[in-house]
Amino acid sequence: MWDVEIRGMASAHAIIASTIFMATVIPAVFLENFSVYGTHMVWLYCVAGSVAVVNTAVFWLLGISPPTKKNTLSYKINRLSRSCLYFLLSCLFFHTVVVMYGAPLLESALETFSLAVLLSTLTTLRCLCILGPNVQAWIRVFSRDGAMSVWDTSLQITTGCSVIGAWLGAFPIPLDWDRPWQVWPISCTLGATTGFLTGLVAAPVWIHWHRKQLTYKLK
């Protein structure tokens, strides 16, 4: 059972990781002068949009999303509306946090909000796909020993890696190196994306390595 779940997770993570690669390569074929640095906002939204679509599709096809208690149209619309609201609030939350950590308040506001959108896509969207718009479940998963499935553990790892990657990406910005990737918020978005990819790889490896110690399926 463990091996089946871990292989399924590894396959899903490989598909999501390949999406980021494709979102970087394919636009270069159709858009003139496209590059990660030169047209960074285009690249950012290509990655965010692709990850959002593939994440949602993969988790829906795997049946990872929590089952709905009702099948009525009004309930599904309400659930979708709450998910969209939570995603928007997540964008505003990340935007506020980034500004509090020193990002320009008014200057480059679009770039700062775009970073918040990317972070929300890499973190909050996965929470919505795996746990649904259930804040109590989110609090449980991110509390100590709160994971109750391998997907909860993967959520902890990918979320942590994405946030830490964005944070580490901010360190080179004030350095006087005059590199194109030091323009706000390129290094942070690259850090968040690299952290997310690291989490996608690390999650199934860590779970496989510690599978004998993991007993949360008995909770």
Second form
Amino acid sequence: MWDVEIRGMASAHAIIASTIFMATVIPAVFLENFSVYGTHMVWLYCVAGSVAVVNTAVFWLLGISPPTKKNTLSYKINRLSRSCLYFLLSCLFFHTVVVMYGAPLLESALETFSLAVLLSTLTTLRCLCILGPNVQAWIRVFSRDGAMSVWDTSLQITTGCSVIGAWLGAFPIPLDWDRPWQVWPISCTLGATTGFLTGLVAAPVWIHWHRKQLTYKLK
Amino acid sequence: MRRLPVLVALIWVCSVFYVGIFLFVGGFLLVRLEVNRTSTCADVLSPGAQVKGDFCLSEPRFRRAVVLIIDALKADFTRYDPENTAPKPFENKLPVLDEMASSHPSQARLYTFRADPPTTTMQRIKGFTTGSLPTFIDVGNNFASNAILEDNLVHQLGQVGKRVVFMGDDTWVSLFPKKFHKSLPFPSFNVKDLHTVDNGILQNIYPTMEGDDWDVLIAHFLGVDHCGHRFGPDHPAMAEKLSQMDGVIRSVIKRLKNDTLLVVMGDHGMTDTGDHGGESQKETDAALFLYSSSPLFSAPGSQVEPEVVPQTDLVPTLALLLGVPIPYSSVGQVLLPLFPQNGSRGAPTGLSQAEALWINVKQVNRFLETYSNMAKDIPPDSLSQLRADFSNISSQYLAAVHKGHLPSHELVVSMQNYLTAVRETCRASWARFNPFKMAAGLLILGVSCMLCYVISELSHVVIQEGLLKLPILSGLVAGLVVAAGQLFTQGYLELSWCLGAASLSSEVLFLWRTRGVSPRGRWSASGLLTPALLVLFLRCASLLSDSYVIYEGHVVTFLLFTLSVYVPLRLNWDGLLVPLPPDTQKPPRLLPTTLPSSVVRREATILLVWLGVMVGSLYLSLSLHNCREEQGTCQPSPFLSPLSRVQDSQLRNLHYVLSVVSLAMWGYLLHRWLRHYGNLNCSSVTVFSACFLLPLACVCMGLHWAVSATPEDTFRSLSELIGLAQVFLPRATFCLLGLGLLLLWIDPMTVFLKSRTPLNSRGTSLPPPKYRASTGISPQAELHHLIPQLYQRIRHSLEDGVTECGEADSRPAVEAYGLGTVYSAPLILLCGLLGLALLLLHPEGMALAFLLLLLEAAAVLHIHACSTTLSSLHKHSNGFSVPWAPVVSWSLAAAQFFHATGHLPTFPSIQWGAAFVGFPQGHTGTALPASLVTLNTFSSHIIFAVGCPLLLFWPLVCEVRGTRSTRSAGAEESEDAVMEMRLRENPQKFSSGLLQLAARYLFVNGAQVFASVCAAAILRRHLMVWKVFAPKLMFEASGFIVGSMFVILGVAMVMRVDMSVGGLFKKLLPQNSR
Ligand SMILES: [Zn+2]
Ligand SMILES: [Zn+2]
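Would you mind giving the form predicted together with its partner chain, to go alongside the form predicted alone above?
So here's everything in the complex, that chain up top.
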């Protein structure tokens, strides 16, 4: 039971990780002058879009999403629209947080917002996929005893890693090295992506390692 | 409450820190006093002797000079080795120097030119114009501008009417404002720009030389230095740059006239990586090339040629060759080969070697006498030796001249020796780091930080057992022993080593004694790896990078923001932020009792609201920062300029209104808080100061701002009145605030006792009195905050259970308003009064910053209080222990508001205007303006340091809310709001908590000092050491010193309150129980 779940998670994570890799490589073939630094926004939206699509697809196929009580169409549409709204709100929330952290308010607002979109894709979207548009459940998941399945634990790990990665990504910005990746927000987006990838790798490993200690209450 | 051990421990820790700072700074910062006297032509006359007379009048050896300074022209760059077939990029690129020196030996010489550390460009320019040994801090120098006030060559040349034309590095213009006949400065700031300065010079130097509007031409090329910093010497760009310089020298030589001297020199060398600043030979050895179209030197081999020319020697040489007096503070020695020997007078107008040396000796001796009268840093024994030498030389020379024959060769040698000895003596005391002192200071500081940590962990032990007695005594003994030893062996005392020995021995002894006391597991890594300490570690690490120091304001804000956001995240992780859903069947083992969910929800909301306030004030305060010159495109905050400088009258009015509103808010919030907790009901002097002095001071300040903001020409008729108001309004404010502080100290109690029964009928038959710490005077409020148990406990402990009374009447006989905040109210009032006084020293717009500071401090306190309440059941911390997170936040907030009040850790950014608040005419002494400027600079450190004990009180102050709702939820009635009276119930834990808090705060600040000391020690060769790290060290260390004093003041205030609370209870109890 454990092994099956962990293996399933590892393969799902591998697919998502490879998506990020593909989103970096494939546009380079089709687009001229594509590079991570040079056309950063294009890269960012490639990664964000592909991660969003693949995440949704993977979790839908695996059937991880919380079981819906009502199966009517209107209910589904309601859920979908709520999810979209939450995603947008989370983008705004991340944007505000990033600005509060010291990002410029007016100039390069687009870049800041793109970072917020990327962060939302890496964190909120997974919450939406796994827990549905239920803020109570989100808050619950991020407490010590809140995880109710391996997927919740993996959500904790990947979200934490992405946010910490973005946070760490801000560190090189003030240094006077004049490198292309010190331009706002490249180091932060790279940090978030790296953190996310680390989380994808770390989650199955960590769960495997601690499978004896982990006890989940039944849903 | 145990007062003495707490105070002794704190004072001891602080003094140990001070000794560490003192030792390190003594070894690292070379300090020299500036002598503000200038030489004149009349000085060089030797009275009674028939020497040449006033040599300024006689024709000098050269009429003009061209000085080409090639920054960082290392000695190696100028050597030419024809056998080297594969030269490196920096080798053999300046053949012109070698060519000239070998083909025209009587016209050209190439020397190694040795600079003195610090080998930074600004210090070097000062060095080879004043002839002195500039240190990092030349006391007497006005920090606000870099202008050289000491006597120097440029000044002397100007005095005799020479036209000095300057072009190149714009540092010169700030060093010599308005001294040049003509100047063409080019920006030197961008190290990556190799060509702007050099090309600017090249466009102008030849036309200027061919014209006739100059006597001395100084050109300072920066390309070589910038090339070194950017690429290092071993790079093709360096070859290109040096070849360009070769061409420049050739073209200049072609254009030289016979009466012109050419000097080509480097100000310092560079290391293999292209840096400079330190004292290694690669950095100090530059090149010096002298050339003239007419014969300049005697034939080679006729006399001893110096191997190496010290940089100071250029000044007297140039001065005498150009016929100006040697600058007053020069300690250089004339370069003898440029002067004709005795007897063989080659040039008819020149001074002979002996004459030049005599003038030089006279000048150096005059300087030495003046300097040794001003400062005591030259060792007395070498000073007396030098004096003896001089009188010897003087008598010999004058005798020789009197008899009319030439001074002997021995006399020339002894004059040279004298000059060398003076120079070496000065060098030893000014221009050398003292690595032993630096290491000792570093060691003591490191151990002090450890000490602070240990005291904070073992505070309950430290206050009880006499742990401190032995270390302090042994420290004193060690210090005395070292002092006696020094007196015995050397004959004089070096205070720093005695202090160092004393503090180190006491520290080590203390640590050794606590080794056994410390419980096991306390020193585990997990205790140190809390996120708060991680943030502190990041903060310390950031002090080691120049970029992070430059952007310090943002870095601190970033870290503070992170730490504040961490608190609710952590609480949520522990499942404490959100009330547990009622349907969940929680296993009872997890949480024995939970707070009612309504309380949790309210506390969580309050926490998030205050987090919002915190974030908002952090963000707004970012817009109040000043800018460093390194920060490129940054614009200083418009609120930083005084109102009188704002041109637009509408904008000025807006700023004024904003400032006054902030000021009023500051006063209102304080008053509101005090009234809310019932501290304004009694009739003590403190309440008087809170109710009347505080608003009055605010009004005075508002008026003062209005007066000082009026443009000078609008009310001409009232100008006298305005002048008077500018003197008296700020002084009145200071007096009011000072009076308030004094009253606060005299009677800090703000407790109002209200008896239900008439006073005269008090007797033994009365029901047992009860006290309540009321927060208000409304009847509803009276029902809350009873402290019945408290009274019983205190009475039992004092009276030893003499009276046993039944508790028949539940209504209290005596109520005490404001008892619940008896400790924090005076402290808040103290902060408020101090804050107003400090605000007065700032530009008006900074009132906004001070309001934000108040809000942010309140936010830190409330977040701390809420998280304590929320986690109170989670971890059972009896005792009053303040966790690391709020302490680190508190200290970061102090650092953040240092920046948000417009300060920067650089000397030019010091707000000198503070010295003239209330003293527009200036001062006579220096103590008052210096203390005003210090108070202004460290105001945020001061406010946060004084308010530090609030971190201990706040969870208790905010406790009311929790229990009140417990009551409403129908919980047991006996749990009454005790608030700060809890502290009195537990005096031992109170004192240990207070000591722990203060030790933690000192640890957090001390760790930052330690980090910046490390930065200065490790990076002393760094390009930015004198621009970034050394000033940062100075500010951090002074901030620590000021802050720690005010921490002790805050703790002393708490103790003062405790004493009067004790007095109150003592007074009450006999009255009521008799
Ligand atoms: Zn230089
Ligand atoms: Zn340089």
